[in-house]
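Here you get one chain, nothing else, as structure tokens; it is the form predicted on its own.
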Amino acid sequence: MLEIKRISQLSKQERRAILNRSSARMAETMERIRPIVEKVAQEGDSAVIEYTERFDGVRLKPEEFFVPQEQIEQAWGETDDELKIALSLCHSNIRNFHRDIKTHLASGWAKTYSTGSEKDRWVCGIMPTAVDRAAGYVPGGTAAYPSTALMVSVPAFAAGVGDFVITTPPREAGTVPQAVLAAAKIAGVTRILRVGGAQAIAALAFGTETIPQVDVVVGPGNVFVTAAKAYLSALGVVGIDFPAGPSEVVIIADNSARVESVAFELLAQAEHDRDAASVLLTDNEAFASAVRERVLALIETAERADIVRASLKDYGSILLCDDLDEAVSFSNAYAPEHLQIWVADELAVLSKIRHAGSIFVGEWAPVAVGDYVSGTNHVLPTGGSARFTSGVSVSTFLKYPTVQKLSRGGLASLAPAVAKVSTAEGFYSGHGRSVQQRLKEKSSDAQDTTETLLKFLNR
């Protein structure tokens, strides 16, 4: 378990094992979760009630499905003050850290172009438009998340959607965690729907007589979650944040870091369930040997021993580098949910970091301060996905349609290119016409009024 190995020295079986890590048997997990999706599709209502009391063993009414408001107030009156303090600093901390983001990515944005007249300008930009409705998928189980509450829910208020359910699956008597509760109220959602699994994933996407129709469902998940979403996605339903997998982290650290910490983040990762993945990544033959060393004695005293022992022993890896460019190469390849950048030239390192979900710099940034606290999000792309998506923030709840105004003169230097490229791609009739009939017309506007909407966009 947790072998020390030379990155040069693997075998292509080897290196493939590692990089594809723990992965669902999505097409198996498909076929099984289709008919329930289909089910919820055409039922609606009454199959979400029927699924809900097979699989969560609740039976609801559909009058039942939405935590009543009055125990949301309940929750929250009955929490312990240390809690709501540490709910309302993470609340806090999210929310200023996706408002800022939203300055950045939120914000409308254009630029006067010209093809060199000072009468022939055009102003091409974007406008970002929130979603009407979305959801936030909190699992259940055997465990509670308020974390996750906040999570998914802050970023959607941010990007100024002004709809947002949380689902989560039902308890013993249909209840939902007081801490999921308390952090719901403290984020400003009021409908948290007790419905959990592939039924809710598909009922948040169709809308039933009860359910109401969203946009985007966002939000890790069991398999099922997962493979509900990835389908309905495929399938244009809904929009989603992308199919999470198992959590995991990759480290890079030189002999600069400390055993200690380094044995706890990998141990961290690896207790969240046997399907986890924990690799440290580093250029010092002793330290990694050192950090092994401590691992195997901290698991002799792990509360989750046997889930920490099957985690490192299928997905958990030492790796050695000939230098740190040899890491960060196979970082990228890799690229983690969570990566940790323990080194003396730590900038050096992150400067030629590609892809990662989210990523920590330094002594002082364990995963878990980002995980509940610092304003980051832990909803991140697992299984390599961060090499084309990134984690949860305002920008998966908004879209950026382009917007374009011409003046007549900007119009008229671009009508021959129109005219040229829609009759070479055999449209003769409506394209190059539909831009010489504007022409034609007696122009409407005695100045140049393309800097309206430069001014609006830039607002």
The other form holds:
There are 2 protein chains.
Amino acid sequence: MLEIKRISQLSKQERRAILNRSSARMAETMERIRPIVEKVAQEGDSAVIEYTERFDGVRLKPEEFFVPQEQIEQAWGETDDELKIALSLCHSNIRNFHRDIKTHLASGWAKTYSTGSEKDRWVCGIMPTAVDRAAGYVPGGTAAYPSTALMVSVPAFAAGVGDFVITTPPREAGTVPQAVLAAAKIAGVTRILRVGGAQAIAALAFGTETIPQVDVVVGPGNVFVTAAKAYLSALGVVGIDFPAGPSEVVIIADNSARVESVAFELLAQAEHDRDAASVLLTDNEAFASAVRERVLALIETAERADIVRASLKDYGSILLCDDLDEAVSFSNAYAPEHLQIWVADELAVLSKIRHAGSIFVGEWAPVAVGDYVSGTNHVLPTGGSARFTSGVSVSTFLKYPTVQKLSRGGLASLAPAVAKVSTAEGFYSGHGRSVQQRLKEKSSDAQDTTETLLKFLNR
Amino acid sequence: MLEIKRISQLSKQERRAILNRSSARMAETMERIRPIVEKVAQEGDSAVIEYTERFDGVRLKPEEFFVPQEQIEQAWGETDDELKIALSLCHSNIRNFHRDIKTHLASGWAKTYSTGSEKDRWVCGIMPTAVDRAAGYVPGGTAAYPSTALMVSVPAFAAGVGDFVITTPPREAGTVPQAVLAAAKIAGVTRILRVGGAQAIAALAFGTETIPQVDVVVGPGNVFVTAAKAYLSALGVVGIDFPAGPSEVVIIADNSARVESVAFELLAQAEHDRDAASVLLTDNEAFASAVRERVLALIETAERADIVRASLKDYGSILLCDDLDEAVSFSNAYAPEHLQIWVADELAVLSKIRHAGSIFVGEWAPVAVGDYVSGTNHVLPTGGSARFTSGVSVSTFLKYPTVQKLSRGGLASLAPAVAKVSTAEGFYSGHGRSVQQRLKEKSSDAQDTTETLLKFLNR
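Can I have the other form now, the form predicted in complex with a further copy of the same chain, not the form predicted on its own?
Full complex below, order starting with the chain above.
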């Protein structure tokens, strides 16, 4: 387990095995969830009831789908004070960071353009708007994930979503863990749907008699949840964050890093589940050996030792690189969900990073602090999809419609290009003439009023 | 055709029929393209050759997949001067607007947070990065779409993508339309792949011996192209813009709008294809009647009269509203690709719009000017997906990794919350201890260096 290998000496197969990590057999799983999705779309509540009974062993009436408000209040009241304080700190930090992102990345904006003359101008801009309704999946089973309840809902509220549903599989007797209810309470979520699996995603994507249709569904889940999200997104029925798979970390470290702390990082990642992946990249052979030794020793003290061992055996790697550039290059090819940079010259490495979900820099930034409380999100792209997508954030719940307004002169200055290109495309008859016609008609208001839009979007 | 109806008097079925418009039977189409996608993934070039011969009637050798550079230069040289000038104006306007969006929406950013004490602080921020490689689909068939060649490539270059491929089905004898090559030349695209259909998308998503793997594929196409994009995105193999369907416009007009110009807007939309949808919403009955009369007359002068007639018959609507708020509400439910607002009080309407791909305001903003040359993009979400997604833009090609760095005091101030919540989730052994361990070790560098990351990300 965790045999140390040199990157430059990996065979093609070895390299591919590390880069590919666990793949979720999505094609097959999408086939399997299709009948569930279709039945929920057609039959609504009754299909939700049937699948919840079959998969979760709980028979719910439609009026029991949502957790009653008093049960949420009661859970909050019964939560111990330390957990209340901890969840409140998580909540306020996540909220502050995501609100700041909103301010920075989601303000309206417009600019005046022209072909040269002062009179021939037009305004183009963007007008960010939030989706109307969204939902977040919180995994269930034996564990409780209050942190995920915060991570899915807080960015939505920061984006301006008014209507947010948390959906989570019911336990025996239809209960939802107290800590999840407490986190929902802090976040201001009033609707908690106790339905899980593909049936939850389908019900929210299509809407049923009792369950509202939402525009976006985010959050982690098992392979059926992930496949349902991916499939319904492909149908164009609902927006999603991304198909999320097992968790993963890449650590780039030199001998300025501390052995014991790095060993704990690998351990923390591996305890997620047996498909989680952990990779250490270092230019220092003695450091690599020392970390390996500590990890092997620490497994014995781990609460979830079987899971940790299985995960590190199949998806754990300690790789030696000739220099840190080689580590960066491997990390970019891997495109990890979490990337930890713990080297003497941090910015030299950071500035070359192209693909990662969330990046943790230096001695005082363990991944767990971002998992819970520093303010960044823990719902992040896995399996290499950080090559092309980002973690859950305010932008997950926003669209950016473009807006334009032209002066008469502006349109006149652009009309010849429309005429020429639309003719080349065989669309002059409608497209080309639609522009010519505007310029033909006598206008009662030929003055330039583009300024009003400029001010409105930049307000 | 285009019988005038009052929104408040639509039956549920009528309302649903208008809102649902054309749907592409994606589930079935995804089934049909699956074998193509799988064969390309397994067999690479030879499968691309086989499908291109079968579907496009052209047998290409791998060394003929890409259009030779001299052929692009030759096409540019032979393009008539007016078209060159027109395409150049389109290009520079699209480039300017998308570069400005990049400046506004994609700059790095970070902020210092703390729990109160000056020493207990940490920095969180974002570090936008472009994808490495992207591709854009330009539909083929009998028509040529140089404008689409610009719309898919220019935002990618503005985002910072270094490697961009245009893919388009070959015509007889393997040619690509001159105007498309000319547009690619202006945009700076050097790789033009003459492969179309699902086989093109699969080849770019997986890579073959000859065709590079890309991270994102965008652009419009027929149902097979759309289904392949959606399916491969669901598998997590490649990022896409969205599954785009037939084009559509909603026009909100009062009697300040001009009859003939509005009639041409409906006509321009309907000439796209027989599944295109056009909806006029107005509070003025006389205006509605006048527009209807002009549209019916203009169809006779349309070049693509059969397509226009079929489109307006099945997906054209003129709807009367009691007031403009009712029009806004219907438009938001429709979530149109293109929205035209032509009313006396424009901003009153615009400020209530929540869902649309691209918005055209006032007398001098026909949709066609944005289709070609004002600078906004014409690859936009259709079929109601503007509820939750945006048109192609720089952000289509960017990711926003989060980055954090903490001071020792910052980590210490957050550690109790990590301990408490990770315990509640059953992850103290790895997650909780990974934080405790950091604080246990003696540090040679306990001073606060978070400032360096702050400066780096805000640079």
